[in-house]
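Presented as structure tokens, the chain that follows is alone, the form predicted on its own.
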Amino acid sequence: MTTLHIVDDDEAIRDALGWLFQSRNVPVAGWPSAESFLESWRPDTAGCLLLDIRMEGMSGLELFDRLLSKGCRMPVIFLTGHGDVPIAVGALKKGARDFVEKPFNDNELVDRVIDALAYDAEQREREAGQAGLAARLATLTQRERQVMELVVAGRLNKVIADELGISMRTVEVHRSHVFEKMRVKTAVELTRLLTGAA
């Protein structure tokens, strides 16, 4: 499981939230300010951000805006007081995952965070798969790519040979190379791989 990053300038709240999530086996990192989190944030920082809207210094909203400008796609859940609901709704429109009003129900908050952590893990897995697919596609020669496109289109070897002006044996060799490089055994697997990444 990835990490829940709690950013709150109130040490007592940070500690209480840390204890709550650790008691549910959720890994936690606490940050005393938006600035401290922003300083340590990297594009590969995984997990979920539980962010207080109102803090001394940089506010939670300012941190959220700065992270967005840096390309951060980590799910963000805002903790908000009663009067901050319109502000939190505005953050949702910018892409925040959720907001939770104080006082909050512990179980509901934990469930929302676990959902956000699962979402982040799925997104990162999908991105890694797409990067792996792109790397495999990059190994194909131009002719192998042409053969692959026709195989995926459902063409038979004889038809591919006619369309490309090459022998059927050459099509079979290219097709074999495509399957090997793409790590599939059948045209159906190849089609699923390529359409699943689209």
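Please could you give me the other form, the form predicted in complex with the DNA, since above is the form predicted on its own?
Nothing else is written out below except the one chain.
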């Protein structure tokens, strides 16, 4: 199980939440400010975020925005005692996972956090697969990439040769290099790889 990151400037609340989650075997990290979390955040930081809205300095919402613009995809659950509807709606539409008002129900919150952690883990697994794919794609040359795109578009070799203004033999060579580098044996497998099929 990955970590729940609790960002709240109220130490008492951090402690209370820390106790709650640790008692349910959810690993917790506490952060006293949006700034402190933002600074320590790395693209490979895993888990989920429990974020207070109203804090000294940077607000939870602003932290969320900054994380999004840095490409953070971690699920975020907002926690607030001062939530109003437009804020909640805005946060959810931006992709927040949940928006919970204090006082909250302990069990419910724990369930939502656990769901979010599971979601994050799944997400990261998917991305790991995509990363391997991206690495293999990166080894292709320009020409190989062009040929690959046309192959995946369903064109026959002779058509590809025409469109690129080169001989069929050359297309065949690039094609076989693509297959080798992408570790597939047929055009169909390649198509499935790139279109993200099962």
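Keep in mind that what you see is a predicted model, and the values were worked out from it rather than measured. Between two forms, the rigid core is the largest collection of C-alphas that superpose within 1.5 Å. Positions refer to the first chain, counted from 1.
J.: Using C-alpha superpositions, by what angle in degrees does the smaller rigid part rotate between these two forms?
T.: Relative rotation between these two forms amounts to 30 degrees.
J.: Rigid core superposed: how many angstrom does the CA of A134 shift between these two forms?
T.: Comparing between these two forms after core fitting, A134 shifts 4.8 Å at its C-alpha.
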